[in-house]
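Next up: just one chain, as structure tokens, the form predicted alone.
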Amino acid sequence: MLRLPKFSYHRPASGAEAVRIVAAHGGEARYVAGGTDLYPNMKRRVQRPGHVVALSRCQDLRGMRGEARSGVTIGAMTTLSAIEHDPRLRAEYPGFVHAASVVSTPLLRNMGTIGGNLLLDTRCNYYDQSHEWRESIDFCKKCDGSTCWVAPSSPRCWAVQSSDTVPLLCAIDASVTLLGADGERRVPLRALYRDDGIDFVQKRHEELLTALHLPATNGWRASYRKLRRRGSFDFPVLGVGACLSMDGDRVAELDVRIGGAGSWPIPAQKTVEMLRGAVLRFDDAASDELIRAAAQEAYKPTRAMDNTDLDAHWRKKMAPVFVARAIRDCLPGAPPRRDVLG
């Protein structure tokens, strides 16, 4: 049985108090929300904070406010299951709700929070193992070692961004509020993540993610497609978020982000460029052909490597397939998503 190491446990009553505690203890302190990511990492000794700052009493980090026509704000401590079952979000932000609903299992969604999912630690077959396993082959660059065992000659870590909500939320241009010792700042999610398996978010250590801001629903549609071995529980080995705005039959705006295949939500920029301004219709042969051709441009930037489940080459080949499916989901006339599989 893997056991937690010893640590000091703090239960602040507000986000501001939590920030003060982490700022006082520096790198020795970590925030914990639902604990579905941090505590397993602590048991494996890949994270070893001396101080754990629990956010469960911080009522200012809970709840939802706003409306679809102006945007909705969701507290970072709102659970994924609360998002999944909220009738207003299901009606107004169905793509986001679908992404939240395919995270892990119902039991873990009851514990896991949207703030925790946005800051989910990057994953890797060589990192997410017990201390003894990692010690037996030597430690990796992300924890205690100097070599990335996925790409030993690489100067960087290739651990994978595996959040289900991040690709979709980046595609719709959501933003977050970060609270630090010097006050609050609002950051677009597209600017929060960086392409680095270790230093994967651009925020200061003491900063606390307090809220997620969904943009106004002004006619855009969004979809999330997930590839995994099993129909539940598994992390994505490929996750595609797409957001599409139409001007009649013509594409006005499009954004596509690829998760589970790199250290950040990879923008499918060439796919977007090919389709922006194009005429697309649902269930139309010419449109389907154009979407397939544009989606093929997502093959090259997809950096599937041998650091998660399933064959890396096959995952890379599936990226254009899932990009095309996600874009078609967003076309006017496309039926609503009801499945949990890609």
Given for the second form:
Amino acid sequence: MLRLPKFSYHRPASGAEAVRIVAAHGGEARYVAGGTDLYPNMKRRVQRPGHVVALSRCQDLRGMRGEARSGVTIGAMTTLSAIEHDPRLRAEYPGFVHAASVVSTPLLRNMGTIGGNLLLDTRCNYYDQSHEWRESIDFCKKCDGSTCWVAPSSPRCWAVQSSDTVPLLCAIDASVTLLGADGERRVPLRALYRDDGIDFVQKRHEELLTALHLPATNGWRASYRKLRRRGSFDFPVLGVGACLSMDGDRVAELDVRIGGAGSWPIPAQKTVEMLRGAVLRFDDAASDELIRAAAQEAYKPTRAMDNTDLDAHWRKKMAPVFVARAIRDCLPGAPPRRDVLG
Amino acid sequence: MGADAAGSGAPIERPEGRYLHGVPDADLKVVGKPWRKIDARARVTGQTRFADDLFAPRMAYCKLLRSTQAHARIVRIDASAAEAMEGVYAVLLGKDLPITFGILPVSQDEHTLCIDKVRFVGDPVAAVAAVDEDTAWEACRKIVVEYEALPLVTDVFTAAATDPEAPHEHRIHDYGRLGNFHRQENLEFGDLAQGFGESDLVREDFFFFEGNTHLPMEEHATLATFDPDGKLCVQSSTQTPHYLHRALAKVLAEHVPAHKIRVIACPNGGGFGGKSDPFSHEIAVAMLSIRTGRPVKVTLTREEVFYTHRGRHPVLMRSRIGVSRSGRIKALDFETHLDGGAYGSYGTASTFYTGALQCVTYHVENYWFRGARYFTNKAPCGPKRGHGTPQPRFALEVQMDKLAVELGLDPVRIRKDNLVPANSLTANWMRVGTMALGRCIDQVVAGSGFLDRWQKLPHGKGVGLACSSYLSGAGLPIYWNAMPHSGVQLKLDRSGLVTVFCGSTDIGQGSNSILAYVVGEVLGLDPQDLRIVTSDTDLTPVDLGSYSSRVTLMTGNAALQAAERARDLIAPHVADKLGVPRNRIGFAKGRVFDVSDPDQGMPFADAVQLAESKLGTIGTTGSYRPPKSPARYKGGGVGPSANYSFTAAVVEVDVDPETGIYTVPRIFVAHDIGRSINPCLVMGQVEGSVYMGLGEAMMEEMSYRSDRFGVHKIPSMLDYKSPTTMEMPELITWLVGDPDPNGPFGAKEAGQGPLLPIMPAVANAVFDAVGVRVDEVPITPEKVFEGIERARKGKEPRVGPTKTPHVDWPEARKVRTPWQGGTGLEVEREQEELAAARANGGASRERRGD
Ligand SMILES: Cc1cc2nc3c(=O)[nH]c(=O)nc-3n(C[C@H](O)[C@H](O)[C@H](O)COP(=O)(O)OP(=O)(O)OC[C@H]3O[C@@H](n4cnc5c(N)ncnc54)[C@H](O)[C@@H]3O)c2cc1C
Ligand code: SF4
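Same protein, different state: after the form predicted alone, show the form predicted in complex with the partner chain.
First the chain shown before, then all remaining chains and molecules of the complex.
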């Protein structure tokens, strides 16, 4: 078994205290929620905090408030299992619940929190490797090295946005509260992420994510389509979140985000533009054709690279298919999602 | 009785005595019943002590430093900083253990730690013993190794193209054939030209079977203890304690003699062939214990298990087959190219296995096999469940499917028409005894409604059929010797306890339980009441190990002999006491009694006491050696077996034509087991095999970054994809067959054969569903999608290889088939033998092994 490096462990009782500790230690400290991302990264020596600040005792980061009509607030320490099994969320935010329920395995969802899922490190199979393995490739730009092996001539890192909930939450325009040394701010998720494999979140290091805010459910429907090898365990290697509101038969608003195929949830801008105002019906050949044509535009912005499971070219070709399916899922009359693949 | 009564005598080659295969089920009390495994409770309650669960006072922890280079010369190693670290007890380097080892006598090509060159990323270079794992790990980081890169070889084409005249360092090893060829074999049975000449249809197809690994849940671990009296004890997660014992004795010859080395195989948390070589880490901890005088333990990380590997060889194949209009196989010209990785391991045997069993299922009139194994700078390949036979089986079964379509036959018909008859010899001199493949096919075809669905399902849905065969134990041991392959000793205690001693190793398959069932049946005892002592080279007679599906058949036969002898020791004394004829004595329900009047008798313990008072201490032995094989040509040592199992499977697939993603809703499988000693354990083996085969079919692959340092791309359990319970289909299993005369109570193997038909059946089902031929394993969604796209563009809807490397094959060893009047020898040696016989005035036949 890989062993953890040595570190000091802190267990503050509130979010504010946690922020103080991290602020005091700067880059040397990191929060840990469920630890399902942080600890593996520490074992591989890609993250090496000397101070680990556990959020498990912070009661203020737990619980759910609000209601569907005005929006629901979920504490950052809420586990993915709790979300998956919450009857109200299941009834009112089925798309979000589905995205949370296809994260990894039941065991990991019991430990993993929504806060950790939103701040999950980007992934790359040159980076998610042991120290010894990375030594064999002389390390890479994201950690300890200077070259990006995925695109050696590129100045940036292409590690992949790999959270299942992020594309969907961006599509529905959810937001989060960040607590920093000098107070709280609320940030829309669409503005939180950056297209960079290393510097992928726009927040200060000590800022603590305290809560997720789901918008009011006023008629929109959302869906998440996940591409992965197996029906369990696997990170998305393509994850499409879509949110649609209709005005009668016409598309009033649409947002589509492509995850797992770039360093951030990529907006499928062209697709959205082509369908705005279009007449769409479920199980209708003309609508399907329209959707397919628009979804084809998602091919280009999809940045599938050779650093995840499954062939990069095929993943890129799958983006339009998955985008079309996610949009179709949101049409009035579409059956609720149950499948775990695709 | 006589010598037999003393419990000694020659090893048996087939069961004898009371419990022949013909004994009716109704007469059996234990055999054929779903008894609990004798160690099941400990396993499921987490109390079984695996190697990593062992702790000893003053124990040191070992870590290995492994090569970061795929192919390089070691210019300098400086371990002084590591040695100087607080908490470090000893550092071992290659030069400390200069003697080579390897599982096969013909490839003693491994050093415990590399001395002057490294051959793959992960090759062990140094070993540290320290106060704890963290210190050992830190110390490894302080060892400075300077490498000088050598040319990288990561595929068979590059390996084949290695210029034989090139400087020495282009070669990965300086033995084997020229360049980076490890082996080149060329065997010809019958008259190929005539066979192809008589064929109405000849097809040539290329196939590729990607390498994959065993993925046992338990990572390898070893604890070595060198005691103050100069004795070494090595407890390890190994499937082959006897072979490990031999390797330790060889490498440590200067430090400790063979008879002072004790190897104990711990219960294995899965092996599948991945724990059947002697390994560097096992020898390193032994030496570190000798150095430090402390017990030293090593537990590999999952990543290290990927480097230890010895898994499925990637095999590139070309198969040219000639058939009559009605589908009869006239000639088969089969070529395999095995990407062996960095060391020999079992590779010589693996090479022969890629040609050994093609003719065991379908009658092939003329057969030509050529196989080459190459050295490459990747983790060494070796035996994985099915050892060398799943790859050609995949090719053959897909090719049969193609032939059926091309000839307008159905896949059932073409197979059934070609079945090898029971009790016959194949073109390559394999002796097939009982053979129920036809019944297996009938069962899965009827059970799945195959013929009503094949070519009739809606686009996207399909069914595929495939068959296989596997051996119940290799006919020859790994090193040439005439001794038994398996030995059993029984000790009978006055309490009525029977202790069974046997060198076999339980890797989860239930081999300890098999000993208890066999002895329990013969002596009329409850198997749960016996004491089973296994896999300890100090205490138990040799059994060669848990590989080649040999354990039930061989230990079962040895146990049967030992138990029958114990019965023969006891029965006369009970008969005398009861005053009845000896042949009326029965053993059942813990009693020994008069079968005509069962109330007349005594408890088993009393019977033992009675016999002990007459004879002294009661103990017996039994031993087994497989029957001699008629395949006497060089290379004929791989493939023969006491009997063969057969399997047929039907797989259903559901393909999404828009993506190529497919699922497998149901699998139907029928296995010819002869007679099950425990049907529940057989079912477990069959279903586990199907699961493992499905992983190979759908996703498993050892992939390397050939363009980037030759590193293994994904050495972790998350990224190396193996199916989860979500992928496991509904599985419908049947056990069929009649008891086989060579197996204990008629048993055949169960652990490997049922894996084989799954990969080709998936490929055939995908073809049925969407008309795409994926002539490659794994059959991934990308490949299915590529095939669909090719069809859309009007190209041949096939994905797979189109060529094999060029090889200058050595001249063929020609062997006449049984129906040509051959003798099982090469034509050349037939003549020599004839001449010698004439000179001697009589024929002398010697069995030869390879
Ligand atoms: C085998 C395996 C498979 C996985 N599969 C998936 C998958 O399919 N889909 C998927 O989305 N994820 C997957 N994951 C990743 C992970 O399990 C989940 O994303 C999980 O939700 C992470 O939450 P956590 O609480 O465990 O995070 P942690 O590991 O505790 O934290 C993750 C990161 O977020 C930071 N952090 C955590 N909470 C806060 C906070 N409140 N404020 C500020 N920073 C914070 C931590 O410092 C750390 O950098 C997988 C992980 C493993 C090991
Ligand atoms: S994308 Fe490049 S820099 Fe980023 S983690 Fe992968 S190899 Fe390293």
